[in-house]
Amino acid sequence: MSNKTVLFDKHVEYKGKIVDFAGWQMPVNYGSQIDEHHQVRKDAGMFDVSHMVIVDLRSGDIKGLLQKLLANDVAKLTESGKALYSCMLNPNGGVIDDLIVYYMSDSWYRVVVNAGTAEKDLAWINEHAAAFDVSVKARDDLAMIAVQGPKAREKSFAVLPVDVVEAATPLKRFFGADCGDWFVGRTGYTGEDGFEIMVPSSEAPALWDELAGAGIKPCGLGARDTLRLEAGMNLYGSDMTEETSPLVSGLGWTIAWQPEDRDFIGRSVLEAEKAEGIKQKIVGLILEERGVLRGHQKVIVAQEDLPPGGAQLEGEITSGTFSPSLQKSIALARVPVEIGDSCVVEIRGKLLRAAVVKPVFVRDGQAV
């Protein structure tokens, strides 16, 4: 049986179309996915992300634990509230999950993990936490609402409690603020500015109504996916998996190689992969002909980019959609490193030409 967030009744009340997502009953849209997408790009929209799991790590050597578990290095976090994006790897260098960790103090770090991987994430963290004497607590008592868009801050400030506004106003991007029972992170998954607001579950429905009353429109998972893809943000299970490393998933920038003696899980495998030279990389694609790019479609390296006499090289789309902002079909694809600035994609038996670009299409409402 699928789970429901504390906001499920609100989704029904606001006429959300409910679908199953990672074992949760969630709204895919509230009418028009395209309208919701543009609402976030041009104004402000909100998403129920309470299916994601908030994990508090307290006491013991939390820094040591996270330096072992994460490819990125939490030693970079020296200012209270600073957040870090990282992959958590298995011994083979594959991605167990991608997550955000907030450093609040030496005795408190807050981690936010994906809904579909939460169970295995918690098992993996707990498996290693005992050696560092760290307490691990999943905050099932909290809900989370993401408010995103160029007007997200000003509109949410109109209804948030005074103390929350005071804490959130000076927040820089990728920082969080503890507001007692509430927590606000200036983070998101859309390529737009905004907040992810964590509140006691009992207070989430009222907050949802207040935000809606301030002109922040409810948006579903459909718009969240087109927004994140336009922003070039990876989706776990599509653009990265337990079988792919950060190096071939466009996430090499999240690996902290220094200091050399930090032996994070999966490091030796990544070092060997890097030394040998990666064979694939993530790129962005923009379709130049009529059609829609979708996951698992075959990507073929253009013949002129192959060495003389070289065999045909192929890759695969990992995420694809029609971009409402660009009015073109776009995708992320894992392809051979030999690829040039164009390729062809096999769509329903036809080979259609696509431009190869950097894997970021739109940020802060502007085409990149």
The other form holds:
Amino acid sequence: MSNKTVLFDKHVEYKGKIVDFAGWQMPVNYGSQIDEHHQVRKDAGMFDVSHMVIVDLRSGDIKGLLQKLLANDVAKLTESGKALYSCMLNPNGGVIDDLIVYYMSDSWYRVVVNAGTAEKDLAWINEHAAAFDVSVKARDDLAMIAVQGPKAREKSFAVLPVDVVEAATPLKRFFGADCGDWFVGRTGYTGEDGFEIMVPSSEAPALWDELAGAGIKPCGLGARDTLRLEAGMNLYGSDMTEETSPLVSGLGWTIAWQPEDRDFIGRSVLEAEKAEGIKQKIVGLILEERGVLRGHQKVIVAQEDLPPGGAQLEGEITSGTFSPSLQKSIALARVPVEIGDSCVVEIRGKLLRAAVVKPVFVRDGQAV
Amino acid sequence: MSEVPSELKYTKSHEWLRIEDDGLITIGISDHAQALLGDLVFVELPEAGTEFVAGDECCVVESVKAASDVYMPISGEIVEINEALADEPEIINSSPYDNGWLFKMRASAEELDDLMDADAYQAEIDE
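With the form predicted on its own done, generate the form predicted together with the partner chain in the same format.
Every chain and every other molecule in the complex is listed next, the one we just looked at coming first.
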């Protein structure tokens, strides 16, 4: 089974190198992944993210449903258009998916979920929606293009329809606006400013050409991954899964513990985990020697950070790559909380030194 | 379309080999292989003096995307490695058959007889 987005022919036309991603035939790059990365950090690039699934929740007690399903609390959303990032947990506190939910009105919330998890997400949402009398609709009729980079807004304004520009211009970060058939969110997955533009599928190929004509270069999933990793953004399936709780996935900040009586799915397990003491955390690693950090490599806590006489403590890299912005290899790793400010990573039997840092490397074009 | 120089020998795992005037054999990865890997960012080369048997993993090339093993196409001893790749692994992307060579080895030229010529390799990557 291999799906194609409505922009597939455009990817071929723009010389994209097509690979399979979560059952979708997507461009990994259009020539050079590194050039595309810099294009987004310094100027403006665009990504086809139509494989992600847009889900509209309408009518009934949507707020009640989402307060049950999500670890973050949609009660924080009081202003129309405001978006919230959250995990959706299983009863064991594992992450079913991470998602963005836009609050448009009490009778309309829009949720955007990952491609690889969409099927199980929809099944899970549907399973709970009936009790809240909420209608759930996957918007397969919409395509989505993310325009990202310091010049993404300015360059896209030159070619977007007038009413869309009017709706998008006043948007603050992490807000979305509805404009008829179109929808624009000032959101993204790169650590740069920009928009995610949802359009009727039939209009997407023409929009792709116009955005390209405005100097917003097509970028593939390869650059999307190095950009998000530099920005310290988690990737579902690598940095968190159904087997890991948000508390050991660098996502504790997305759990809304107040009010205490909000009984979201997974809550009791997370509370027990917290009460017992959290043993692992996500950190950033910067390799200090030559090599490339990759997922599943072993991370060893430095001897001086162990309690006296303590046995060796180990963790694991969850995502690793070469950072085009820093020109060094970087990673996210799940490690014992005892870890200090440096550690050792095992790469093909060799032990290499890495600095332990906060899990964010680049934001708005600047190294942090 | 990948470049496949006619004077070289090739393997199914995308290494190329060239017999130099001094009898040494230079080995690298093909244009097709570098294109599949994408932007290269790190190369782990064997040390000069190391002896290998055909089929051994002898070297690792890493792109932003992934790490990939290079397999020794023939048996012999490494005599020289391409030191320039330590600082500029991207040379392999821009010049896979010339400046982007990996290492030179001393081996029996007869071993090359079993490897693919350009036409056979072209057919292999067209599949």
